[in-house]
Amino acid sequence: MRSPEPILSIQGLKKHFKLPTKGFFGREKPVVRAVDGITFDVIPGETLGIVGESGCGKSTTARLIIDLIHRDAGAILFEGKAMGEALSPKEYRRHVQMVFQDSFASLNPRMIVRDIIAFGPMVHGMPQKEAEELAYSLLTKVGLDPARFAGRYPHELSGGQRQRVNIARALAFRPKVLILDEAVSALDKSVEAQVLNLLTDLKAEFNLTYLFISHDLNVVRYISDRVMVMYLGECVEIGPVDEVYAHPRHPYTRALLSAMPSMDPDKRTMEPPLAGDPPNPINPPPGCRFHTRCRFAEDVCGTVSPVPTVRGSMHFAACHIGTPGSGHSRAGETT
C-alpha cells in the first residue's frame, strides 16, 4: 500500500549561528551547528514527536520550520509547495502555526484575550466583528468561558489558562499543522494532563497534524504516532513510536529510554546510561557524532558518517551497527 503524500517535507535543513568572536589570522568566524542537514516528512493527520537532550536542536528546528529564523540551507515543502517560492511566508503561516513553551512571554500583555485571538485573522482581512465571534468560539473550544475570560489580560490567567489561549490563537488561522514546542512542560502535572487531552480532542475535531517537541519521553509516547530522535543537530532515529520505544536501533535512543524513571523497583537504573556531556556543537566530532559517548564505537564510527537504515515499518536509524557492510564488527545486527 502506498504511503500518503507528506503534508510537510523538510529537506536538508541547516542553521549555523556565527559566534561574535573574531577568527584568528583571517580565518572564518566559528559557528554553532545548531541544525545540520536534517531531512524528514510529516504525514497528514499524524503526531510526530521530537525528542533529544537540551541543545540538540529541537527548538531551532521548530523555529526554522515556522520561518521565525532564516535557514542557511534546505527546503521546506508544504503539500508539495516550497515555502518562500511557490508559497509565500504569509500564506504558509496560515497553514502552519506554533504554540510556544513560555505561555506568558508569547502573549501581548497589553491586549485582552479576545483581541489576542482575533488579531491574526483581522491582519489577514477578516472583519473585526467576525474575528471577535471567532475568538469567542475558540475560547469555548479550548475550555475557557468567553464571558469570564475574553476580557482578561494575560497576567490575570494561570499558566494552563494562558496556554489554552495560545492554542486558541494558533487555531484562529484554521491551520493544518500545529507545532508544539514544549507546550506542556511548564505546567503542573494535573494541568498538563488536561491540556494533553484537549490537544487530542482538537486534533480529531479540526483534523490537525502535530509536531510535538518535548523532553518528557512518557508524554511523547502517549501523544505521538511517530518519534524522531535528535542528537547534536542531526536526526539519529525516526520511526513508529511503539516500535522505537520497544526496539530502539540507535545506541543514543537506547540510552535516552533507559534514563526514563520507573516505578518498578526491579527496573531501577543501576548505572548511568550515558557518560559525559555532548560534544561542542562549534566543532562536532567527525563521523558519527555520538561515537565519543558510545560504548559500541569503533574506528569506522569516528571517520565515516552513518547512513540511515530502514528497519521494519518506516524505522530509520543512522548507526553503523544496523548497516550491513559498514565496516563495524557488529554491522547488520538488528538489536
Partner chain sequence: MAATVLPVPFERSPGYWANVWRRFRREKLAVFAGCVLLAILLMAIFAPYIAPKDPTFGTMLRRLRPIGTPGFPLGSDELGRDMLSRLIYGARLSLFMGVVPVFIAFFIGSVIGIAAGYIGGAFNMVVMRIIDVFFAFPSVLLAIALSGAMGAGITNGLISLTVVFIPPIARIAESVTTGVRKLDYVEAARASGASAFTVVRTQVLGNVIGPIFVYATSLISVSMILASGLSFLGLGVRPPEPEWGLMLNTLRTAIYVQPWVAALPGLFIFITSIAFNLLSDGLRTALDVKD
Contents of the next structure:
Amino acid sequence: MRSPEPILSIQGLKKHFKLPTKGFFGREKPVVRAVDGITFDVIPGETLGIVGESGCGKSTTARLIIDLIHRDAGAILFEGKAMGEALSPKEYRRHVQMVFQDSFASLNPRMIVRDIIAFGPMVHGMPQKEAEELAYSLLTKVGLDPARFAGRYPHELSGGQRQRVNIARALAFRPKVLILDEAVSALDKSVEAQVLNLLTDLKAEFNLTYLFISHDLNVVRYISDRVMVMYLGECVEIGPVDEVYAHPRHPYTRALLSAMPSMDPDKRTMEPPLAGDPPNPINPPPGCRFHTRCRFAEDVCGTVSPVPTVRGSMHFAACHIGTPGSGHSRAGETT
Amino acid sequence: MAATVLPVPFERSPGYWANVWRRFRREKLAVFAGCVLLAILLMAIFAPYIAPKDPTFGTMLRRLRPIGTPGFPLGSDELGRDMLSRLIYGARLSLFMGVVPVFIAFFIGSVIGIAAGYIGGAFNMVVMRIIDVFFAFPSVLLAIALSGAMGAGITNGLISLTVVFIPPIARIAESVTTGVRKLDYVEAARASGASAFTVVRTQVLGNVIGPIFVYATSLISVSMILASGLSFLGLGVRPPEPEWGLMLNTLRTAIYVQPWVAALPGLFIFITSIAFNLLSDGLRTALDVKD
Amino acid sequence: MLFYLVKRVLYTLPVAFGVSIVCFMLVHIAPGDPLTSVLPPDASAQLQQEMRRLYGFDRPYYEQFLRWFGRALQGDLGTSIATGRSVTSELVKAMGNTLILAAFATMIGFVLGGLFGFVAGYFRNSFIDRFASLLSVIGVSVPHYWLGMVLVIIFSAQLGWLPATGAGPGGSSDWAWDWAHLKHVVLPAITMSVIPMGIVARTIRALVADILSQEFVGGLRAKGLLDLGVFKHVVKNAAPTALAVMGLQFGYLLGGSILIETVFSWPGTGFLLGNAIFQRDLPLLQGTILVLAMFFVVLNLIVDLVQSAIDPRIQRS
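Any chance you could show the form predicted in complex with the partner chain after that form predicted alone?
What follows is the whole complex; the chain from before opens it.
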C-alpha cells in the first residue's frame, strides 16, 4: 500500500552538537550525536507520536523540524517544497508551529495573554486590531473566557490555563502542522486529560496534523494514529499505533512497552524491563546502538547497523532480527 | 471568524511596573532617599530662585568666613563667595556630571550587551574580549587616564566617565540576555518567523531592561564620586564654575583656617552618593533582581 | 590543573595586549601630540619638526606602537618630558611607596570588613547585621578623598596627633620602617581602607550566610551557632573566596590610589600620575597607567590560579 502524499517529509535529519570543553590542542572535540539521520513522513490529518527515553533526541528533533536549531544535514519538505529553498523559513513557520513543554517558560512574563496570542499573526502582517480579535476568538476556542483571561499575565494562570494559551498562540498562525513537544507532560493527570480532549477537538475543527512528542506511552497511544520510537538519536521503529503496541518488533520497543504499567493483568508481558541507562550519546556504540542493552544481541549487532525493514502496512523496524540475510541467527523470524 | 467577535472588554491585571512601584513604596529607606534626591534635583533646577547670592561673585574682604556669619549662613570660600549659593548652584554640574555618563553608558552598554548576548557565537566572543580589556583597568584609573590624556573640561570628563561605565553595563546586559535568549518564549517568538530585531524588541528587551537598569542606578553613586574626583584633581569642571568636587579642591588649602567650611562640598557629594545607593538597593528589591 | 593553568595564562595574554594598545592610544587621543604641551608656543616649525622626528611621532601609528611595545617589553617606558629622567626609574620608586600604602590599607580594610561581614552573616537580621550593612553602604558611598580631608582636619589640623602629608618627616619621599614614617601612613591607609571595607563586608556576609544555610550545616547548627565546630566549618569554607576578594581589592587599590595620594601628597604612583596630568607629561602618564593596569591583570591571574589550587571546583571558564 502506498501512503498518501506526506504533508511533512523529514529526510536524513542530523544534528551533532560540539562540546565546548576538553578540546585540547590537536585532539578532536567530542561530538554529541543528538539526532543522527532520521527519516520519516507525516501524513495529512494524522497524529504521529514520537516516544523514547529522555535524552534520545525527541526534543532536538522537534526544534530541528521547526528550524530553531539549524540542522547539520538533511532536508525538511513541507507539501513537497524544501524549507529554506522553495519555501522561505518565514512562510514555512506559518504552516508549522510548536507548543512547548514548559508552559511557564514559553510565555513572556511581561506580556498579557492577548498580546502573546496576537504577536504571531502580527509578525505575518495582520493588522493589530484584527490580530487582537483573533486572539479573543481563539481564547474562546481553547476554553478560556476572553473577558477574564485576555488581560492577565502568565504568572496569574494555572499550568493548564497557560498550556491552553500556548495552544491558542500556536493556532493563531492558522498552521497545518502542530508540533506538541511534551505539551501535556507537566500537567496534573486530570488537567492533562482535559487538554488532550481539547487537542482532539481542535484537530478536527482546524484540520490539523499533529506531531506529538512524549515520554508517556499511555498518552501517545491514546492520541496517536502512528507512533515512532527513538533511541539515541535514531528511529528504531515506526508504524500504526495499535500494531506497534500490540506487536512491537524492535527489542527496544518491547522493553519500553513492558515497562509500561497496565491495569489489565492479561496484557502484562513477561518481557524483562530495560536495565541500566542509555549509553553516552557522545560515543554511541557501533552497529546497532541498542546492542549493549539488547537480550538478543549477537556479533553482527555490534558491527553492522541494521536497515529498517517493512513488515505489514507501513510498519518499519531497524533490527537484524526480522531482516532476512542480516547474519543474525534469528534473521527473518517474525518477532 | 474574527469578524464575528467584537472587541471584548476585559479585566486588565496591574502591569509589571505597577507591581514594581507597589513593592518599591514599601522600601521606606529607598523612598526617603528618593525624596532627598528629588529635593537636590529641585534645588539644582531652581537654583537661581533659591540661592541668596551670585555664586561667582566674591569679595576678598569677606573671604573664608565661618559657618553662621550673618549674610553667609554657610560661610564663604577662599575668594569670598557665598558658600550656600555655591553649594546650591553646584548641584547642577555635580548631578549632571554624575548622572549623564551613566545614562549614556546605559544606552550604549545595553545595545552592545544585548546584541552580544542575543547574537552569541564569535561576535559575542570578540565583543566580550574587548570588554575584558577595559575591565583590566580599575575604574578610577581608567577615568583619570582618559580625562588626563584628553585634558580638563566638562565634555572630556563626560566622555571618559561614559567610557568607564560602558563595559560593566555591557557585561551585565550580555549575561542577562544570554540567560533570557534560551527561554522558550523567545524560541517561540523566533519560531513565529519574526526578525531578530522584532524578537529582541518585543520579547527580550522588556525582560532584561529591569536588571540592567538596576545595575546602572547602582553605578550613579560611583559616578558621582568619580566625577567630583576628576574635578578635585583639576580635570573635569574648570573654575570658576561651582561644582562640589572642584570646590573641595580649591578649598583644600583652607583646612587649617576654616576646616568645616572646606569640608562642606564633600558632605553634599556624600549625601547624594549614599541616596543614590539606597535608591538603587530599593529598586533592586522592588524589581526582584537576584545578584 | 595544569591544563587550567595553561588555559588561564593563554587567556590573559590577549587581554594584556589589549591593555597595552589602550595605553598606547592614550597619548594619541590627546589634542595635538605629546610635544605640543611642552614646546613653547613660539617654537619654530623647524624645531617642532626636529623634535617630532627625534621622538618618532612622525611615524605611522602601528610602527610607533610596535616600537613602543617592543621597548616596553624590555622595561623601557620612554623618557619623562617634564623631568628628562626615564619613566621606569620614576616608577620604581613610586611603586614601592604605593605598594606599602595599599598593603596597609588592604590589611585594615580586610580585617575590619571581614570582621563586620562575618558577624553580620553569622547573626543574620540581628542588630549588628543591620549596623554592618549600614556601614558598608556608607563605605561604598563616601567620597574617599573627602574622608581623607576630614581625617586630616580632625587628627592633624585640630588635634595635631598625626602628620597630614608626605611619607616621612620633612616631606621625605623615602620610606623607612620606623615610628616617624609609620605615623605618616596611618591617615592615608585608614582613608584608603574604606574602599575595600564595604565590599569585603558585603561579600563575606553573603558568603557566611550562604554557608550557614546549606543543609549539611544543619546538623552542626543543632549544637548552636557558638559551637567551635560550626565556627571552624564556616571559616574554612569562606577563606578561599575571602582571600580572592582581598587579592583583587589590593590590585584595585594600587590603581585607584591616585585621589588619596593627592590628598596626602603620598609620593606614590598616584601622586606621580597627578603630576604627569598636571604637567601634561604624556609618556609618564602612559607608562604609569600601563604598569598599574598590568599589575591588576597579573594579580587577577594569580588570584584565579591560587583560588583554583585551593578549591578545584571553582575553575572559572
